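Given next, in structure tokens, is a single chain: the form predicted alone.
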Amino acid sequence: MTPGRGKLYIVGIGPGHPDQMTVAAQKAIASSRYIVGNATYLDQIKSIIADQTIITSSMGKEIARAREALELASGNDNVSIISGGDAGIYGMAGIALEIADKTDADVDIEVVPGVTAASAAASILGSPITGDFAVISLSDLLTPWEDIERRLSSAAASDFVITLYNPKSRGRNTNFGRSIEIIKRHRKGSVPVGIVKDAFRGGESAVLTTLGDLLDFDDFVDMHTIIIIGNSESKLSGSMIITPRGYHRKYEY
């Protein structure tokens, strides 16, 4: 940190339980003197804060919190700004930079990474993103659909393991289904597929299920859930996926 200046940390909590938390985020919020953040994510992390002012805002003002935190920062102090997951992805890093750039803030600014939702749910269901895979978000609030339905057949011809996320809300509840069936022109309905909802939250809960049978679990998905759709090699185990990377071509074992 540059002497005189203050410091913005842009910090990725992870999934939602402080076991979850990396050593660095803790230490972060611990040294800021003031934590902002959504009051979703605020909650999560509560058994960390100690006597730092807590500055609350809904979901959808980014914007305004990544300015409010730009400017706390200014005044010399250290700031954390909460981020749900990894802060680099779909988080608040970009638009918090992005603002500090036009601006020309004068604070020193560090992302701190965290475990992200694809990661989290990853773990739940074994190993199915072993190897390549892409990440698209469903949410067209920020992202044309028609960027979103070229990525998705992107992915799907490309037989990369394809993890969704924001897959449906109340007021944006079909590009769910849409999405499935791109993905079924260019893959079997017999990839396995695994349903995560609150990953390391409490009432977390898991489905596995197939490509062919994922819309009969409409009714399951929804903005607290991630969606991994294995690619041509994926394959159950048991209670898990297993996305081989390639070992069973070059060794024995």
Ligand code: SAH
Second form
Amino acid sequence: MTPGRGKLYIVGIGPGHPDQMTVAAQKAIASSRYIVGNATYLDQIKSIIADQTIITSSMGKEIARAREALELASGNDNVSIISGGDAGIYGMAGIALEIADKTDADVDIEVVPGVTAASAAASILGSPITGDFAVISLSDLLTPWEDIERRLSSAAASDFVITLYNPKSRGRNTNFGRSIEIIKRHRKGSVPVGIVKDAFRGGESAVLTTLGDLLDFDDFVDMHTIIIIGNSESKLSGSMIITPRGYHRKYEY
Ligand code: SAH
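If the structure you just shared is the form predicted alone, then what does the corresponding form predicted together with S-adenosyl-L-homocysteine look like?
Next comes the full complex, and the chain you just saw is listed first.
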């Protein structure tokens, strides 16, 4: 990095509460003159914002947001573009780096990782993603629905624990039900499922159910919700889901 040159931080700010933000994310934000992000995420970090200039942009305006952040960072000031959870998981890192690449932007860029919704929700549910798990978004805004169906089917058939991001949003209410039907073709109805809404935010709530009963909670599931579907070895212990790592195959305990 050249002294006096600006830098673009693409920062994952975690699931909600500032305690779940990394120190590196806090430092990146503190060192920035400009903070670019949508209103929900800016609200999440308001307690650590001092006199930075805030540039709010709306959901769905990611390309404009990335361009603006790159432009600002081509001067002498640091800029943080913020994403919820981890910026590299359905976040701003991909599009910001794609635009930097396409435009040959002469900007130093650092991606700062964050606690993603899957690990935040898993911690609330116990230890459901201890071993191999698949992460699938049900949003077909940017991914063809056929690809999503194929991935759901393969992950379910391969006995991956499955975490579902973006289960619903305005105008996309049927994807969730269709997805669960696909998973059920390959997996017993008795496997435990955790639904977590607003992890580490006000109004946090969690529901434990089974794959067979999951659609009874269709109305509870919304765009602030993540779902973790256990595999054939996942089990309930009190109010926790445990997916054994495999120690029982090797040790007595
Ligand atoms: N970059 C984010 C994901 C963005 S996609 C991350 O790494 O977590 C948005 C989806 O993530 C939501 O529809 C929801 O499924 C999930 N999500 C994000 N934050 C969440 C939270 N605090 N609680 C529950 N689900 C969350």
